[in-house]
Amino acid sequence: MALAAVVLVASLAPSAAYAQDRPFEGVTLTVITQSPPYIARPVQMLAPEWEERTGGTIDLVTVPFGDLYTQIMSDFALGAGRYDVVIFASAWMGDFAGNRYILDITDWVLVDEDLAFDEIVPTYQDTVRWGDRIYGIPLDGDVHTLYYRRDALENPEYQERFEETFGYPLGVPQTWEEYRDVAEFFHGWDWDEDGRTEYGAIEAMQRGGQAFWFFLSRAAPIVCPEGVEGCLWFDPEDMTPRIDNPGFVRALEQWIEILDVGVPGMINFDSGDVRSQFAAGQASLGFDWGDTGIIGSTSDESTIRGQLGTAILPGSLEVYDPETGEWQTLDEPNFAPFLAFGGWVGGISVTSQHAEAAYDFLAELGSPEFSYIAVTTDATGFNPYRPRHFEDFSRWLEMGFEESDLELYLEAIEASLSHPNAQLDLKLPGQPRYMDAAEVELARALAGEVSAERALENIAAQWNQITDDIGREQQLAFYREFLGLD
C-alpha cells in the first residue's frame, strides 16, 4: 500500500518502521465486526497475507449483528480502548464520527494512490464522510434490488394468461402495484412444474431481521420526489418526523397486503430466509441486498441457477411531496433505489495505539485488488462498489456465477447505486434507537394489531421522544450536516 507517503501528511507522527520490511513487527491489531461468515470472512481471508507482509497480528473479535452496535458503542463511551479497527454499518457513522470516537483519516485517504478512493462509486464515498471529512474506508456496496424468476416472467403461456387477467403485458414490475399483480398471478400453484407449490413474493418482515429497511425500500419511490432533502426521515427545518405522512401510510398498507401472496410464514422471515428460500425456488419475486443474487446463481443448493433476473426496485406513478403536502401523478414511474444499511465501512478507534497499522490493514481490505476478491467470493457479505467490480466478469464467473444471470445482476446494482434519486440510509446519533422503535410498530401493523396509520403515528411520536432525549438542537445540526445543508 501507499501508506509510507500517506503518513507524511497525517496528523499522527510517521514511524521509522515504514522503511523496513515487516514494518509492524510485534503489533497486534484488535478488529471487531459481525460474527462469521458474512463480513468477518474478508478479514479472515486477508489476515494471513497482511501478517506475513507486515509482521503484525490480527486479533479478530466477532459478535452477532444484534449486539455489534452496543458492543462497539460501550467501548467507545467508556474509553476502554479494546479495539483498534471497527468494521460497522455506515448508518452508525453519526454516533461514531459525530462523537469523534473514530479517527478523521481524510489526509491519509486523499493521498493514498493505492486505495484509489476517487474511483469508488460517489454514493459510497459519501457513506464514510461526516461533514466534509472522511472517517472510514468503504468496504461494501449495499443497495436493495429486485429479484425475479426469468423462467416465470418470460414464459409465453404465462404472459398470455397474465395479460388476459390484468389487462397489460407480463414483465419485470415497474411499480409496486405491478409487483403485487405479478405476485398474485404466480401465487399458490406449481408454475415451474417441479411438483411443489410456489408462491408470489418473498420479503423480510421479522423485527430485528432487517424489516425496517425492507419497508423503506417500498416507501422510497412513493415519498421521495427527486430533489427533496430528507424525504425518508425528518423535516430539515425542525426534525419533525415524516414517517407518518400519507405516502408512508400507502406504502405500509401495500406491504401488509403482500402477505396475502407471500411465502407462508413470511411475516417471521429475516433477510437470510429471503436468500435461502428464493434460491430454493419458493417465489417468483422478492428483493434483498446482493447476497440473494450470489446465492441464487452460485450455490450448489440453488434450484434457480440460470433463471435469476435482477432489476432496479419498482417505482411509483404517484408520489407524495412532503414539502407541499400534495400527491403528484406522473407519466413515468418515479424510482428511488434505497441504499439500505449503507454498506459496511472500516474505521479506526481514536484510542488505538497502532493507528498507522490499522490504516494499513483497512486500506488493503478496501483496495481495488482485494475488494474485487472479496465481492466475488461466496459468503463474504461484501457487494460491489468499485468500477472493476462491475466491469471485470472473470472472478464472478470463476466463483460459479451463471453467465446468463450475471449481466443483469451487475447492471441492476450499478444502475441503483448511480441513480440520481438514490436514497441514503440515515446517519444520525441514536440511529439504532429510531430503527428499533419503528420495527416494533411495523411488526404490530403486519400482525394486524394496529392500522398502518396508527402504527406510523406511534413511530413518529417515539421518534420525537428520541430526538428530544438526545437533544433536538444537536440532532437537527447533525441531521443538516448529514444532508449537506450546512
Given for the second form:
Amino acid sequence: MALAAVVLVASLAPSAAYAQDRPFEGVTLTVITQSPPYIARPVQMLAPEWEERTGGTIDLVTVPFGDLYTQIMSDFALGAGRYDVVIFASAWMGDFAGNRYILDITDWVLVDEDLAFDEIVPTYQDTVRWGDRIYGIPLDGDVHTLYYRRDALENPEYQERFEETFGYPLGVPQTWEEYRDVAEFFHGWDWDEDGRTEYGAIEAMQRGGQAFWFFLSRAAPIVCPEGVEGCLWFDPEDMTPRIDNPGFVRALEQWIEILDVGVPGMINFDSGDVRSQFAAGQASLGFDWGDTGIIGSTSDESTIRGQLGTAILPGSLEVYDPETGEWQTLDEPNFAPFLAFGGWVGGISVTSQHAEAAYDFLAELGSPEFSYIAVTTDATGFNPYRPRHFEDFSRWLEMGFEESDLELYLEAIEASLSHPNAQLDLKLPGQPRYMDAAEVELARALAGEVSAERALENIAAQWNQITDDIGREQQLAFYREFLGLD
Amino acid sequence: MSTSRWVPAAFLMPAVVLLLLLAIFPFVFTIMLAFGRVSLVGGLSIDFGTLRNWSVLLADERFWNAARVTVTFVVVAVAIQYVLGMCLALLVNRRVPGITAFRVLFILPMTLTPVAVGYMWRMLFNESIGPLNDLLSRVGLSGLPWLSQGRYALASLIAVDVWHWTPFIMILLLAGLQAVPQEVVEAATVDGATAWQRFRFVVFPLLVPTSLAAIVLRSLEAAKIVDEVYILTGGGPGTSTESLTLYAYNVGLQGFNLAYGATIAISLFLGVLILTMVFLLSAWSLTASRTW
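Show the same protein again, this time as the form predicted in complex with the partner chain rather than the form predicted on its own.
After this comes the whole thing, all chains and molecules, with the earlier chain placed first.
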C-alpha cells in the first residue's frame, strides 16, 4: 500500500529496500505521542503487524498530554533528533511546520493511492496543510457536537410542560438561547425517575481542561458569519485580536449564565468529567468531542445507553461581523461547528534518518482500513473523518454502540465536519501560549473575579503581547499562511 | 598536605565535580533564564542580560495573587498541622497496649502519593455524586461548593494537605518527645507540677528545636505544592487556588514561556529563602532571650 506510493516519489529516491519482503529490517522508529490509552493505543495496535510486515521496530515514547508539546518542541528546537514520528495536536502545526521541524510530505501523500488522502473530509485535509503544502497525515476527526438525552427531550409530558413555560416546542436546541432554556427546564429535579436529582447542562470549564475550546464552540456561531476569514482569532491585516469584540462578550456572558443550570462543581470540570458524568446520567445536555458519544453508548458503566442523542452544535440568530463591526439579524440560525483541537495528526521529523519507514508507518496508521479499526475501537481517542467511518456501521455495532444512538452520532459528526461554515482551530507558532492566556482570563470571568468584557480585553492585551514577543511581522505572515491568504 | 592525603581527595574529585555540576548547572541556568528571553521561532535562541522579566513580574497581578495564595496556604496549613501533629504525638507517646498499631494508622496518609491523594479527595469532594455532600444532605444540610467557590476551594486544599502531612509533623515531634529525659519530667511531677505545667514548662521548651525543624521542613514542602492543586482545582475557580509553583508550571511548560517561568521559580526560591531565614532567626532569638 503506502510502500508502493513511496516508490513513486522521485525527489526522495526510494531505495531498493522497497522491493524486499521486509524492507525496513533493522530499522527502529521512535514514535512519540500522548500516554496510553488514548492516542497511544492505535500505535500499540498497529506496531506488531507493521513490525512483522516490514522487519522494522517501533519504539513508542509516551508522555502526558500536558507535557507533550514541550517534549516535542524541546527536541526540535535543540536539534536532538530523538524522534522519527511525532503524533501531535494539529493546532501545533504552526510551530512544527512553520519552523520546518517536520517534513513536507506533499509529494508522497498525493501519489499514495492506498492512503486515499482525497477521500478524507476536506476540512481535515486542511489540518495537515501549512500554506499549500502537506506536512502530516490526519489520524483523527475531532469536532465538538451537541449531546442530549432523548428520553428527556422526547418525553411528551415534558414537551407539553416546556411549551407552556417557554412558549415554543421542546426539541433539539437550535440556538444557544434555546440550549439555555432546555438546561433550565431540566435543572435540579429527577426527570428520569432514577431516584436522584439531575441537572441541566454539562460543559468543561476548567483551565487546562480544554475550556478554551468549549468557549470557542459557543462563540463561533455568534462571531463567524460565513466567509469571514479569521473570525475567531486575529485580523489578517495586522494581527489585532478579535477576541474582545461584542460577539465574544455575548458568548462569554452566556457561558457564565450556564453555570446556574449546570452540574454542581462544573466550573472545575475538564472534558473527562463531561464524559463520565454525562454517561452517568447527570445532565440533560452538553457538548464534547466524539468520546462522550462512544462512552455514553458503549460503556458498561453508562446509564444512558440507547437514550443518547447527538446533533450539530447550536447556532445563533444574531451574528457579529468583525469586519463591519455590526450585528446581523438572521431568519435562520447561523451554524459554525468548531473543529476544536483539530484532531491528532502524524508528522515526520526532519532529522529522522528513516523518513521512508516513518512515512510507511504513518500512512498505514492513517489508511482507510486501519483508521476504520482505530475509530471503531474503544479508548483509541480517534474519531471518524473518512467516508467509510460514517457509512459502514458493522464495526461500530460490534464495538457495542446502541443502534438507536449510532445513526444520530455519525450524522452529527459528518454534518459538522462537512459544514460550509466549519471553523478550523488555530495553527500558529505559540498557540499554547495564546490558549493558556485565554484560559486563565476565561476562568477568572467564570469565577466572577472579572467581568466578561474585562476578561476578554485582558486576553486581547496578552495576545498582543505574545504576538510582539514572538514577532508581529513573522506571526502575521504565518497567520496569513494558515488562512490560505498568501 | 601529604601525598597520602592527596590520593583520596584526587579519587573523590571527579564525583564531587560531577555532583556540583549536576546540582549547580540547572540552578545557574534557571537564574540566567530569569534574566533572559527564549525564542523558538526559527530554532532555539536565548538572549541573556535583561531585566524585562522582573519588571513584568512586579506588575503581574496573577503573580501576586499566586504569592498570596501560596503564603495563605503555607501559614494556615502548617499551623494546623503543627497543632494537630503535636496533639497526636502526645497521644501516641503513651505506653498503652496497641499503641504501635495506632502509630501506623496515623502515619498511613503520609505514605500515599500526592497524585493518589488528589484523585481520592477529588472524588470525595464531588459536589453532585460525592459522599461528603451526600452525607450532608442525609442530615438535612445543603451540599457545599467544596471546589467550585474560591474560599471553599482554598480551605478544601488546606484540609487535604493537613490530612496528608500532619503525620509527618507527628513523627518528628514523637521522636522529639521520646528524646525528652524522663528524669526531668519526673522531677517536675515530684515538685507538684500539673500535666499542663509539665508540658508547658518542661516538655515544650525541650521540643523547640524539633518543632522548628518540623515547621521549616513542612513549610518548604508546602510552598512548593503543585500536584494536589493541579488535580483538585487546576488552580481555579479562576485563579483562587493557583500556587506559585503551579503558575510557574503553567507559564513555563504549558505556555512554553521558559524565561518567565524561570523568573517565577527564582522569585519563589528567594521568597522561601528570605522567609525561612527570618523565621529561624526570630525563633532562635526568641529561644535565646526567653525562659519558656
